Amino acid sequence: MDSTAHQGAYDRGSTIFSPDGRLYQVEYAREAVDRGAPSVGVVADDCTVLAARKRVRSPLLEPTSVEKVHAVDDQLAIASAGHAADARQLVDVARRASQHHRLRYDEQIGVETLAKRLADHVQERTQNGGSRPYGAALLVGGADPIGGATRPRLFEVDPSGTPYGWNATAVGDGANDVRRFFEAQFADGDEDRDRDRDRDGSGRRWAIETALEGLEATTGDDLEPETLEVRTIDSRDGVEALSSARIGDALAEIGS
């Protein structure tokens, strides 16, 4: 049996391991994510920023109808990359989990808790027959009350159902390039963040501009406000969507 036929025998089911311990359907789901328009997340001292680049494939398409960043609760939002329909279903799962938690405990679900709930749901698709893995990856951002203070947090949920906590990361097309850019930014320490703080001492400006610079690394063209979606999440203002004008101002600051 040649190698192609050998691999094909394990392609037919999402629950069958290959002899070298791989789940091909999960790997294909990751490929679907890598082909999707990118989304990024950045954690500052006092907020989390989620940003995404939308692919507007026709001038007839209304850009606002393409959603990449979704509000889930007062201080929770999700950005996605990969198959839009799969991402929409996972956002619905997140919203229902958030509502159930609030009704039961009279408080917002934690960012890490929600990420793990989503990861559990996604992981079930890798071990149950009759379904395929989700072809989408999520960035779950928000604010968690920890030790008497509110701490911004960011988690990634990948198609295998594994949650990862990050200070900054990206999913989708060009994600590796964006992560290298973020690593360089965070390696510079606090100097850039202190310089780019807003007048009120907030790190929001730095986080927004860093997120947009990360998205800029995924394309050879200039970014356009109409093809971008940016939301900030903090304990004071909750989930706030930036207008095209504010995104344009941020792009002007970074020289895009």
The other form holds:
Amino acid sequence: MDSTAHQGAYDRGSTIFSPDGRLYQVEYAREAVDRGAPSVGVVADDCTVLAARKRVRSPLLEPTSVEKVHAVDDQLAIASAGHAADARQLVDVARRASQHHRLRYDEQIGVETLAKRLADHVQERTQNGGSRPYGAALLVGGADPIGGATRPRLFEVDPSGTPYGWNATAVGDGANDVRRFFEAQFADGDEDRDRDRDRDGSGRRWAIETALEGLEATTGDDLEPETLEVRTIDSRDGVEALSSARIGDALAEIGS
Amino acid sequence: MRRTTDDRFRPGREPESISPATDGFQAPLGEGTADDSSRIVETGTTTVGVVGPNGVVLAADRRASLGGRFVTSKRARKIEPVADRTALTFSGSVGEAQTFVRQLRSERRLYELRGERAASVETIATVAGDLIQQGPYRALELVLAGVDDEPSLYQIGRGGGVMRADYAASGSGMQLAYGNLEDAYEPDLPLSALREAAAVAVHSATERDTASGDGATLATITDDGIDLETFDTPNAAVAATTEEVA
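Starting from the form predicted on its own shown above, please give the structure in the form predicted together with the partner chain.
To see the whole picture, the full complex is given below, headed by that same chain.
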């Protein structure tokens, strides 16, 4: 009996449950995400950091044409892992959703609202006949205005269409290792974090370095600035891409 | 490549010219909205724009009215920034203008996010013309200006026609303003002279056009950005700008 017959073709349509209540197509889509180059997100006191490793397959490839972290609005960005083509579509949905929100309400869409809007869109592809799930997971990072202040936030949207809020997380290849690393960092009350807070009151440097350390946990090789993308999002400077030089400095700081 | 003024006048591309604002907008017969709305959407306003080598200046009065017969606001702002170095003046329905400006800003931001570079003034003018041509806007007339590689100005008619110009006016006071601009404009005016020409044109219109008045707003756009000033009377704007020239 071949494997298809064994599973009774429950993996053929994304809209068909298996007898034990699983949606195989959604699980396969998660598998696609796990094979993608990893992206991580870390929330600091007043900024969110998104970072990603890029697979540059050939020295002939323009590294900047591999996009992993995308600006979505003034204070919103999305990092992705999995099928790049699917992720690009979702990023455009996000950009249109944020501008639609501005048109209607004259304000930037909230990070949580945007993540839920994207999750709804992704979920539709797991229930409608004739469509396949998105083979990409997103990290939605940004700053939410709360009263006079802003609160940095980070949400994950997975191929099933579920939004989760995180203090720090990862998607893609090695995500579990990164998450364990982050859990240890947050559980210990990181000394570096406290020191960095004292220095500039935000923990921004700490968040950038922690994000890079997380990415380092996904590979045996040294990280190279050219194959990394790092963006910080805060209420003052909006979405800012770190230059290769600054990424290099941060790598030197963590001893990579 | 940047298109020239002449390209904007290609035969067949321009379906209409900017009609005299004093005619008022006539809603099409048979749609049941012709009577009152035609008065409300009349473009009682004077706005102008003038280009020079170092920048471009926009000016507008501050009166909002019901068909020029009743003043609904003496502190209206008819100049809105739509990018770091691009702004527009509008005449026509206030509600349409507010929605339009928000839509134009959203389109511009999407363009930037998708392309990760700033939209040129011509791009913004093209989008603005398309929105008016395709959208629900019935009575908007714009003067859109900004600075990218060079300062430029576009007049955009209520049919969505986009025409590049060195100076332009819109609204019910436009004939009076144009009278001034035709006299004051010459190529390569310095910023101070542009500011004076714009302020004087709006002031002249407010003196004789009953639908324009109650102060002036002046926007000076250069490489450094948009400098927006408001004056409580059109005279004050003239006084402030002629001092500079003198």
